[in-house]
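Just one chain follows, in the form predicted alone, and it is written as structure tokens.
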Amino acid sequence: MDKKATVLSILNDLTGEDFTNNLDEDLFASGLIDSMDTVQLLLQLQSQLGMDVPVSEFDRNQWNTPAKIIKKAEDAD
């Protein structure tokens, strides 16, 4: 499974939503992920592709679509 399939996957995980079609949603102003969501987020990106981080490093505003993810999990490498 390549990033970007594995970064919606986690997404539908987290939200039940399928955002394949819709990359530019703004995950935190329509409220489909929280706090907390964030936190279950970035660990399973640290899991499933070796994504590491901190929490205190996460700024909403460079994480809050899908698409922005996608291209974080594109340039950790």
The other form holds:
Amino acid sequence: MDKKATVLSILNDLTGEDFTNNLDEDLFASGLIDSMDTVQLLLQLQSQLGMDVPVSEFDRNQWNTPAKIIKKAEDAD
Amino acid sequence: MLNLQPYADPQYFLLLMLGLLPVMIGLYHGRRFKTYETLISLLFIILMFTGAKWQQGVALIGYILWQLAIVFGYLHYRKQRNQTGVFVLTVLLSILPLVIVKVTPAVVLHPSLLGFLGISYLTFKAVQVIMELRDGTMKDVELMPFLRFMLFMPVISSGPIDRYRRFQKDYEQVPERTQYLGMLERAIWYLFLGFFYKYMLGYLFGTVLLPRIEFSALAARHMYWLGLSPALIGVAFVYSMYLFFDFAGYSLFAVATSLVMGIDTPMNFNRPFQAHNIKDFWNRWHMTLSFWFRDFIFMRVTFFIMKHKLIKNPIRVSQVAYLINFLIMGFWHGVTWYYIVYGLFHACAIIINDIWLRFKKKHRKQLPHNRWTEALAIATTFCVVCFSFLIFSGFLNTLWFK
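Now show the form predicted together with the partner chain, given that the preceding structure was the form predicted alone.
What follows is the whole complex; the chain from before opens it.
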């Protein structure tokens, strides 16, 4: 599975929604994820993709859409 | 000798704008007069602590030296190693002065000599830098930028609480002329909105109405069980209005002054009484504080618990984290029963709120959603919040125990 699919599946697990066609949806503004989901997202990125993202790296403006998260995952290595 | 309390009277605003005039002229011409800005900021800080307040001034100097030693000591250490124990010890040492200042009045019944106006807000900033050094999101800190961040004059007494990297970026970037003119426009709007909030509405609720309705509530206390009179409900709402307009007014002054200095300090309030639920409320009320707690306490606690699998169920994790988060917030306000109960009350409120949100998500189709249910949600949230502020005000302490 490529990184894009992994990120989308993590987001699907957290929110119950499929973002394949909604890559620019604002996750925080729409209330789809909160701080708790954020932490789970970071932990999943760590365990599934080996991305080490500290909590204080998490700037909401840079992580607020599926597209941005995928970009972060792809840029990670 | 002249003593100037931040945003306290018309004289302060006149002197402040006069003092900042050269800064404005410089920024308008695309230049930041760093030395002048530092000197005028220091002058206004010194004038906060003249006369009878000189002890607080000495406490501030001592406090800054203490934080410098801790932050730069940790920076030096962090460049070579990264042990959790050292990090925890560093954070504890950094909050130690604040803990002493908060605990002293509860133990010996007089304020600590280490205290000064603004100590909590400086502590938030210092701890934030330590946390970011630990995470590696900040690799380095320099002396002057750190001091400038800690002692940024417009926000020194009561926030808003900025973040180091954000502040530093604004400081190093001189805004373009059109952008700066836009900032000045916002500054003027915020300044006058602040006057309206703090000196008209805050005065109306806090100075004119509050003492009267508190008097009625005290007069009626023996006629009702636990003194729960209709006037007490009035106290809750009037006090909440006072608290909002006074603090939001102050925050507007602080943001306006920052903007004049070319720094886009984050806003503290976003129509909190229009919140649809308690969670929404904390995204709108004293935002820089609640976001600080969210980022540096709630998220770190949940991350820690889940990573080490101390609790399996994510819902339980969030509930534990909410309790820790709001209890710390309660203690931060002061070591009195009513601040701690206020913290617990909000923890319970947000836990119940989460249970409701999960229920709503599951039964989305069965539950009606229209403008009436929204109005009901806003009204309920408003009442819950006003009740929490009645606890916070300490008036129940007067009503029951004095």
